[in-house]
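In the form predicted on its own, a lone chain appears below as structure tokens.
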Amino acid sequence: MRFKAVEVLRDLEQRDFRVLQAVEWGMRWSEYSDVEEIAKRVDLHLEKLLHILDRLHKMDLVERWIGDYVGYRLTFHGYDCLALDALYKRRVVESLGMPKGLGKESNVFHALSFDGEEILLKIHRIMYQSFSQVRKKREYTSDKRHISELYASRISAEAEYESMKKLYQVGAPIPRPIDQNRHMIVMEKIEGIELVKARVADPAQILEEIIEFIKIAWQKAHLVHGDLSEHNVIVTPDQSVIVIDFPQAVPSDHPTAMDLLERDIQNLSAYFFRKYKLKFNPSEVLEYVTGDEKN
């Protein structure tokens, strides 16, 4: 997969980033940012600004619209550049490597920190084809009538990062969250393979660890994963469990929390019976997860 932002970042000057930021700022109020407003924000003559915008347009970092006014909006490539530049300036991500996983709503890349640590960069990409379903399902977009793909991706990443911080602070088995900017999350690199692909030596032990995660999430972080399945449970080389992917997590006091919790447990029950013929009573597990925290 080509990552356009990495290809063009070294060709961008600080003035280019200022213009991209001004376009982003204008998109708060309309789909396209008016060039005259952009010029005022970056303190450039219109002729010079149009030259820069034309260059950024040729690099596929912005899109142009001509109607009642001339306007520009960021592409995902331009948004990627802004986020990567911010993470670089914070000395969080020094360089980017090969993709680790490509999904419908996010891509994950290998990366290096300024300390030489191998880390992961998750990039949320909420596209139009899944946008209506995302708005209906997720708390953070359900009350917005007009929302761009970029903004949806940003608040998806923000919500996931906040959930990860809460879970990590209470000792849940998840990757350590490191930083977040716009639609990108930086986290520690984890070793292992998805449960659905793993050779599990002791399925009952793996099942127990996942149930313990659900309990910790509910009782200590006050969260429900909301999309728990064999695809977002990682089995490490030492046969322990790490849970990933939290953009659909909701607080335990959310109106749909109990329904989502029951669905997570049912998914777990169906998978372990189908693959390992392990049976448990979902109602008993639900009672265990939501019971007295002292138990």
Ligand SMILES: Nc1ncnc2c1ncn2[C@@H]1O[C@H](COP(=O)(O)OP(=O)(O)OP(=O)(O)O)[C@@H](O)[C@H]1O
Second form
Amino acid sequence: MRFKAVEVLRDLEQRDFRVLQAVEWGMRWSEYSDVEEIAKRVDLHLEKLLHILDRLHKMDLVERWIGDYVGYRLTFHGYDCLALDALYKRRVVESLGMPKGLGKESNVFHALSFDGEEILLKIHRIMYQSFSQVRKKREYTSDKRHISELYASRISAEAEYESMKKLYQVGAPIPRPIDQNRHMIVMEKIEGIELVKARVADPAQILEEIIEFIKIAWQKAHLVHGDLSEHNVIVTPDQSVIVIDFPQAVPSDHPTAMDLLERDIQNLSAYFFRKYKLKFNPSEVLEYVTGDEKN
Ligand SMILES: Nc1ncnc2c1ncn2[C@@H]1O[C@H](COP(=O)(O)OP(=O)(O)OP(=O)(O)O)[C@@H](O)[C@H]1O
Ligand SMILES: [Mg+2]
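For the form predicted in complex with the ligand instead of the form predicted on its own, what are the coordinates?
Time for the whole complex; same chain goes first.
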């Protein structure tokens, strides 16, 4: 996969970033930022600004609209540039490496911190199709589609980061959350293999650790994972469990929390039975994770 932002970042000057930021700012009020407003904000002559926007347009960082005014909006590539620039300036991400996983709603990349630590960058990309349910619910009109994708991606990253911070604080086995900007999350990179592909020496012990995770999450962080599966559990080389992927997590007092908790446990039960013929009673586990803390 080509990562446009990485290809063009070195060609961008500070002034280009200021223009991209001004486009982003204008998108708070309308789908396309009016060029005259952008010019005022970045304090440039219109002609000069149009020249810069034209270049950014050729780089595929912005889209143009010509109607009763001339407007621009960010593409995902432009949004990527702003987030990466922010993480670079905060001295969080020094450079990006190879893709680790390119999923439906996220791209995960290897990265390096300024201290030389190998870290991971997760970029949320809520695209129109996957977003259509939310769109229907909120009755967005189709011309709001684009702004909604960037917005939905940012909201998703913020939600995931907040859940990770809560879980990490109470000692749940998850990657250390490092930072978040716009639709991106930076986190510790875990060595290991997803449960679905891992060689497991003692399945019962792995199962037990996952159940302990569910319990800590529920009782101490007051959260339900909501998408717990063999794909979102990493088994480390020393055979311990690290849980990942939290954009769906909900607070334990949320109306759907109990259903999600039951579903997580049900999925776990089905997987361990199918793969390892390990049987447990989901309602007993449900009682265990929600019950008295001394259990
Ligand atoms: N902190 C991490 N350390 C190591 N690998 C990770 C980490 N976070 C994510 N990964 C890898 O990236 C993949 C995708 O990450 P994640 O599950 O968070 O996103 P996703 O939205 O589920 O993506 P997908 O649509 O591919 O399932 C994971 O299955 C895992 O292999
Ligand atoms: Mg996943």
